[in-house]
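Take a look at this single chain, the form predicted alone, given in structure tokens.
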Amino acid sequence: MFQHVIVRTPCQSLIEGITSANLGLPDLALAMSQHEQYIAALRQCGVALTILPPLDAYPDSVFVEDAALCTPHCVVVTRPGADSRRGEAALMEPVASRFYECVERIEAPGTLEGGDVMMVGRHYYIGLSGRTNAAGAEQLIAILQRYGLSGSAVPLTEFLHLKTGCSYLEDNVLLATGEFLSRPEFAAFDIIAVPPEQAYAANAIRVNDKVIMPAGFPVIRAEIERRGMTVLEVPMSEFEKLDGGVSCLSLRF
């Protein structure tokens, strides 16, 4: 069970993120009220929010998962592929470690983003992508290995996280899409297919009883209700534009 979120407020240069998806520049009034409705959606979910204020200086800093991977032991700060990003951590540290006593942190040349790693009860799956690197990866390992929890890489290529093509939803459930449907880790688990062209449903969280999605697949909606979950839709198409999905909008733990 999840107590705590953190979440971030998008700032005035949300604008200005990272992208390679080619759909425009986000509304950032409409992107302001899509995280109030995403807000709205956690509160329903049992959850202490914790929501920080906007980071002008960073303009991807509402994407807080990247920053920092929370354990049910210890709290990692991340480093960033992104040069532009490195800061965010650092600015994650503190309040972090409001909630833990083990602060565990990523040294260069490790690359790690939070959207690259997948936890599956006490194992977390780590993916190599361009953002995330071997040596990154390798120190997560030996993190979680001293604290009796297991790690292990999985090589991506189309896509920009780990996360960005599949995601966890308890109970043996996995959503998928692309390379992620026929990768041999994943082949027990109760795989929920989403199509290429409904790729960007295979980002998705369960916090708690509920499932967070985004809106408009209402047939992988049915899908996963189908397992006996409860589902709770979201607008993203702002941060859609920004690469960015369910996950990356909050650090859950």
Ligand code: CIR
Second form
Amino acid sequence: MFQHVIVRTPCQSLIEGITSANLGLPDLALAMSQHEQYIAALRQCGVALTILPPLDAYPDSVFVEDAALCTPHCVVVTRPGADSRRGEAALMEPVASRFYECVERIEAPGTLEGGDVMMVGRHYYIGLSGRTNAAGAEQLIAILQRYGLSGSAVPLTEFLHLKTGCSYLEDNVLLATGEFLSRPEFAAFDIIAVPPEQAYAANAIRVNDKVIMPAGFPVIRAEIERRGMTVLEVPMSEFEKLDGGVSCLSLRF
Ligand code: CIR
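Show the same protein again, this time as the form predicted in complex with the ligand rather than the form predicted alone.
Below: every chain and molecule of the assembly, starting with the one above.
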């Protein structure tokens, strides 16, 4: 069960966030409204929310997931691979430290962003992406092992982060698209295959008894519900314009 969630209010400089999408600039007012709806969905999941103030110096700082990894035993302060985002981790450390006695850090030359880390029980899959390098993954695996957890690296080429293209929804269910449909390490999961034109729906989060997913994907929603899960949809258009999905907007632990 998750007890806590940390989110950060979108900042005025949001439109300067990094993106590879060709969807236009985000509308700040609409992004604010969508963020509030995301928070409202989280409130339905029985967690205590910490809402951090906006950070104008970091346009992508609303995507808090990338700055830290919150495990059951320690928080790992990351070292983002994107230069413009590196300072976000140091600012997350004091916040996350309120909840943890044990604080670990990814150090140079390692880079790691939380969007590349997918927790499956006590095991953590770590995407080797444009943002997370082998040194970062190796450091994280060593940290996890010290706490009786485990990790393994998953190469990827098609997506920004591992969880851009796959999400573990508990109960052995994995949402997956693109290259993750054929990864041997995922073969034993009950895979909900997300077609390429709906790839944005491959990023969803299970928070206690609910699944939060982006609005507008009825077929994928039905597949999740068919497995007995309750789904909450949130509009995400303005964050999609910045390559961000529902997992990116929170730290859950
Ligand atoms: C970035 O490129 O860093 C942001 N515009 C999007 C980050 C998305 N975060 C995530 O997938 N965890």
